[in-house]
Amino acid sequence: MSHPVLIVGASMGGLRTAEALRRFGYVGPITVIGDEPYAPYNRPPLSKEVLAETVSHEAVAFEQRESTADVNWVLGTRVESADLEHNIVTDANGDVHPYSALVIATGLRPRRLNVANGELRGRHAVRTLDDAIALRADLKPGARVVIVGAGFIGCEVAATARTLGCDVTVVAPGISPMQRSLGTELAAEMQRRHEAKGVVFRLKTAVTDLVGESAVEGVVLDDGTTVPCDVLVEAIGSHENTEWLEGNDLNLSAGVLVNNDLRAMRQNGVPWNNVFVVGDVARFPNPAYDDDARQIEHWNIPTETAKRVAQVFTEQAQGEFRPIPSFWTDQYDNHLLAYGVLALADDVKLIDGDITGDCVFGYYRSGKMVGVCGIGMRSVVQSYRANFV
C-alpha cells in the first residue's frame, strides 16, 4: 500500500468513497481526481430548486468532513487513460498517477442532439454546475423554452422554467412524460399537472433540425412543423464516461460491469482484485430483484456503492449487496418519492390516496412488489420500503 487509493471522479460518488474508506478504518493515502474545478457538490438540485434561484457552488457544495481533510484533491484535471495491469492512471497533462487500488467514479455526461444545424447558441444540457449557471442566465420571463426529453430532468426543468415565467414546450417520443419509470397512469397525471401550469407537450415526435443563423430560433420536428425557440434544453439521456478505460480487460458495454462486491469484471468473468466502480457508471447485480446486472441512476446509489466498496476493501463486508434504489423529484408543489426499481414492473396500481391529489402507486412484477412511488404521502411511501429489504 505504498501508493494511494486513487478515486477517479470527484463528484458525490468520489467524495462518499473517500468518506467511507476513512469511516471503515483505512488510514492510507487517498487521491481524488476530477475534471471539474469545483469541490464535490450535489447535482440533483441543479434542475430543481437551485435552478430557480441564483446558481452557485455554495448553494450545492457538500460539507467537507474532518475525516477527509487529508485527502489529496486533484481538480480541474481530466484523466486520459488507465493501465490496469501496471496500476497507473495518466491525466491530460501527461502526469502519471500510480495506485494501490482504483475506484472508478466518473459517472455520466448528457447525450446531445445530432442535427445538421447544431452549431448555434442557446443550446443547453443540465449535468454540471456550469451547465446550470449558463441555463439559468437564459431563463428570463417570456423566453420560449423547448425541452427535448420528458424524463425527470426534462420535466424538472420544465417546472422551473414555467415558475420563472418562460413559455415551455416539451418534445419527446413517448406517449407520456416519465412513463418508463412512473407507469402509464401516474405519468399521465403528471402530464395533466404540467399542462395545468401551461406546459405544452409535443409527444410521439422528435427534433430533426434547428432553425437559426447564430442562435437557436426554432426546432424542426419530424412531422414537419417548427416550434419557435429561444432556449433549447436537451435532456435525452446520457453517455457513460468510460472512454479513458478503453484498452483494458473490462466489459464497457453499458457502464462498467462489476460483481456484487463492485469489483470490475474482466471479460472472462474474473474480477480485478483492486479495481472498483461506484455510482451510476457501475452495472451491478442486485439479488434483491434478480441476477441481472443493471445501471441504477438514482440519487442514493453513489452513497450505497461507496459504502460497499469501503467495506470490501477493508474486509468488513457482510452478506450480499442489496441496495434499495431511491429517487425524489420536485415539480411545482408536487413532491414525488420512490423506492425500488419501478421500471421492472409489469403491473402498476393505485394503493393509497386519490390520483388527482396525494397518492401512492405500487409497482409489481409477477405479483411481487418491486417499487413504490407517491406524490406526497411521504410516510406512507416510506412504510413500504421494508418490502424490498
Given for the second form:
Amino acid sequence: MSHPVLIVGASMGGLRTAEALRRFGYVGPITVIGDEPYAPYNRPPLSKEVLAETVSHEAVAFEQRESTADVNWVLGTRVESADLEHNIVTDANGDVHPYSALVIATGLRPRRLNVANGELRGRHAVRTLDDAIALRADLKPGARVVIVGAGFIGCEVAATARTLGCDVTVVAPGISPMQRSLGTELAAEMQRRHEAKGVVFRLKTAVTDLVGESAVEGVVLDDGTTVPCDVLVEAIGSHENTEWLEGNDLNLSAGVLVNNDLRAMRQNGVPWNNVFVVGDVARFPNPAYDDDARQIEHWNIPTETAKRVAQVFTEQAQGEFRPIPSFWTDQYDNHLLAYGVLALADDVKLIDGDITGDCVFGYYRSGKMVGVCGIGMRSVVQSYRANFV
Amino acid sequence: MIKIDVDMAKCQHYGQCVFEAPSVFELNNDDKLEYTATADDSERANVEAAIDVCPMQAIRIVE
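Having displayed the form predicted alone, please output the structure of the form predicted together with the partner chain.
Starting with the chain above, the whole complex follows.
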C-alpha cells in the first residue's frame, strides 16, 4: 500500500486540507496527527460567544463530512521530528510515520509573559479548548481580570469578561487597542466603546512582574504601580510550532517559508516537491500585494491555503495564489469586518458612516486601497471587496 | 435537492456566504441575510464553501 498524505496538525487547516484533497479527487490514504485530544474545532468563539456561555467541544466542533469519513485521525499525539529526505515524521511515542506527501499545519501557540514570579495559578492564555474551559471557570462576576495585550484576542476577552460582570483592566504597550491592525482613529473609537462599558486601559505600559504566593494577586507595571487581579489573561501574540521541523534546511525564521504553491522551500529557494504548509504557520508571498512573504493569522487562511495545496497536489492549480485576507471581530454589539492587509496602509480615511455609530474606513498605501474595515454597513464593506480580488 | 439551515441566532450578517453561493444567500436592503431553504444538488459544493467561510459557523446542510 502506498504511504498516506500525512497532515500534521488536526485543527482547521488540517481538516480543510483533508476535505479539499477529497474534493479535488485524491482517493488515497490520508492520516492526520494532532496533539490535542479533540477532533477539529473552531477557535474564534473561544474568546467570544462560547466563552460567554458554556465552553464545550460540542459547541465548537466542525461537522465531519462524509468525504473524509475514511481519514485516519491520530489525536492526542505530538510530533517530535521530521526527516524530509526520508519522508518520515516521528511522534513523541517514538512511532515513525512514513508519508508520500507531508502537509504542515501545526499553527501557533500563545506567547507567555516571562517574569520572575511566574509559577502562579490564575494565569491564562486563549488558544485551545482546554484554555477556554479553564478561563471560563475563573470569569466569575466581580472577578478582577487583567488582560495583557490589546490585540483582537485581548479585546474580545475584555468584552466577554466585562459582559460576564468582571472588573476588567487591559494592559498593553500600544497607544490604543488593535491600533496596529485598525489604524489610529478606529482604534481610538474602539477604546472609547470599551471604556463606555467600563473597561480600564493601562496603555504604553508593560508588565514587569507578578504579585502572589500561590495564585496571582496582582501585576506589577513598568511605572512601578501594581494592578490587583484574580485572573490574568496573557494575549501577547504567538510562537510558531516549527521546532519539530528543524534540521531540514527550511527557512523557519517566522513560520515556514513557502513558495506561491505553498511548497516548503529549502534555504537555497528550491522547494520540497512533496512538503506543503497551510494555515497560520505558512509564510507565503501574495502577489496581490507585493513580493514579501507573510504569515497571515486570519481565520480564512487555513481554508484558502488548504484549497490551494489540494489543487497543487492534484495538479489542478491555475494561476497565482492570491487569497483575500479577511477578518472579523465581535466585541459587545460591535461587529467589525475587514478585507485586505490594513497594516500596510500609510493613510486611513473614514469613507462612509459616522465614527460614533456604524462606519467604514479605507486603508491606503501610496494612494492605492490596501484594505477596508467597517463596523456594520456590510453592503458598503462588501462593495470594496472586489478591489482585493 | 439539499436543505439549508442557517441558525439566525448565531448569524451576524457578515455576508461571506454570499460570495460562495450567490444563488442561495443574499444580503437584503437592510444588510440582513436572506437565503433559500432548498437548493439543487448541483449547489452542494458552493453551499459547502459557504459553510467553510461563515465566521459564525451558522450554516448547515440538513440531509
